[in-house]
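Single chain ahead, written as structure tokens, the form predicted on its own.
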Amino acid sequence: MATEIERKFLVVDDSWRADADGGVRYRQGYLAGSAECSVRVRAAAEGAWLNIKGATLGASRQEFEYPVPLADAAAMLQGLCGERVLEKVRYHVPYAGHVWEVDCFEGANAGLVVAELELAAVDEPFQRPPWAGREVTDQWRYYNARLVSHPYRDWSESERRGDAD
């Protein structure tokens, strides 16, 4: 069984971006998705992955991930997940012994800036680094499955700033 443990904070400046490599850009969108898991297809210029997920909230969950063609992704992206589809650019940034990842969100997601940080163990130390904010590990809006039902453009004034948790 394949298990991800990973850590999401909120980035508040822009100043991982000196140490950031080039970014990728990722379109994935959502097939299906119940209270157990959801079902995502991701494109990027190098290439494309289904995925399942376990659809628990916290650090650790279920997680299986396989190679599909990219003809086959797109396929996927335009004729099967509607308007469940998101786009983002994702950083790597290295930082005291760790590689991070920033994800800039576009489109209904624009503005939204979340750093995840994948973990051999649940327990793991690490440092975060001084552009890592509030952990929304925890926090089911900061999911990609739900950011594609209900966009960052839609949060309301509480919502952004963390007081409707």
Contents of the next structure:
2 protein chains.
Amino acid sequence: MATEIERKFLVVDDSWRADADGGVRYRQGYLAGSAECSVRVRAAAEGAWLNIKGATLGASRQEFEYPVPLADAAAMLQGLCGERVLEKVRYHVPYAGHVWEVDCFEGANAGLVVAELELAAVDEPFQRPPWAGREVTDQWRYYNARLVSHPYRDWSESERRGDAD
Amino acid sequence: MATEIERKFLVVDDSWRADADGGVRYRQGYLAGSAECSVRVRAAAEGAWLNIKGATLGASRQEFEYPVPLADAAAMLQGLCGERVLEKVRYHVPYAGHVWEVDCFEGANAGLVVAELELAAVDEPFQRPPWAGREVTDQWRYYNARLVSHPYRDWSESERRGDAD
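Write the structure block of the form predicted together with another copy of the chain for the protein whose form predicted on its own appears above.
After this comes the whole thing, all chains and molecules, with the earlier chain placed first.
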């Protein structure tokens, strides 16, 4: 078990690419959800994982992750996730002593680019890179579990601008 | 991954106890469910497991199971399963070349005793012991995932008799 402390920001331009690694393609699906948690399966070239996250939104939430055989993950993605599957390429971008994760979504979420920073404590100081714009840590619609049912393609102009946030 | 082929029967008397082992107490909770599957965490004295089962009812369904640390299971049972937790004692009872599992439920499901037999193939022949009564393999209300939300205590007389089955 771990408590995940994570901040999410929209990415405003492509300047992060100069410092990024080659990226890893993830295919991930949501097996099931409840009021308390969501259960995800994620497959990449180098392995697959089952992940259980508490539903509490915001910077800090309970998280459990276990490696699973790639063949199991493929069977779950195909047979047990319904339409709740998304693809993204995740890049690692070092900046001012932290390593940021930049997710470039594909398919129905193409065009959405979100940067995440994992912190060791809620009050750990960090420097915000110039390519990181509006913070969306508390916005449910930017969470992967939500993007599978309400993809970026279907967002209204006001949702994209964040008028109501 | 495995395909679970399982038949369920009501237990009509206590005569199975003569051949049973000492039993193992399970505490299990349902993390989340969807139209396609349910995700369960189970803790016993000797270990804990995460289990994902396809929602297809009846004798054959997809199943994935992974061991997890007992401390993780305890945290999930306490923090992520809400009220969707049940306890039972599971006994193993050899009969005519097969090992049956007899589940004695507790708490809100006290009084319910269900025998399960796992088979290697849908058409594998087996002998039904005298203490195994009506088959309930296709009855959703006898599934553990359902017993947490509609416990035996709350069943109508006609549900207990199986009038509508």
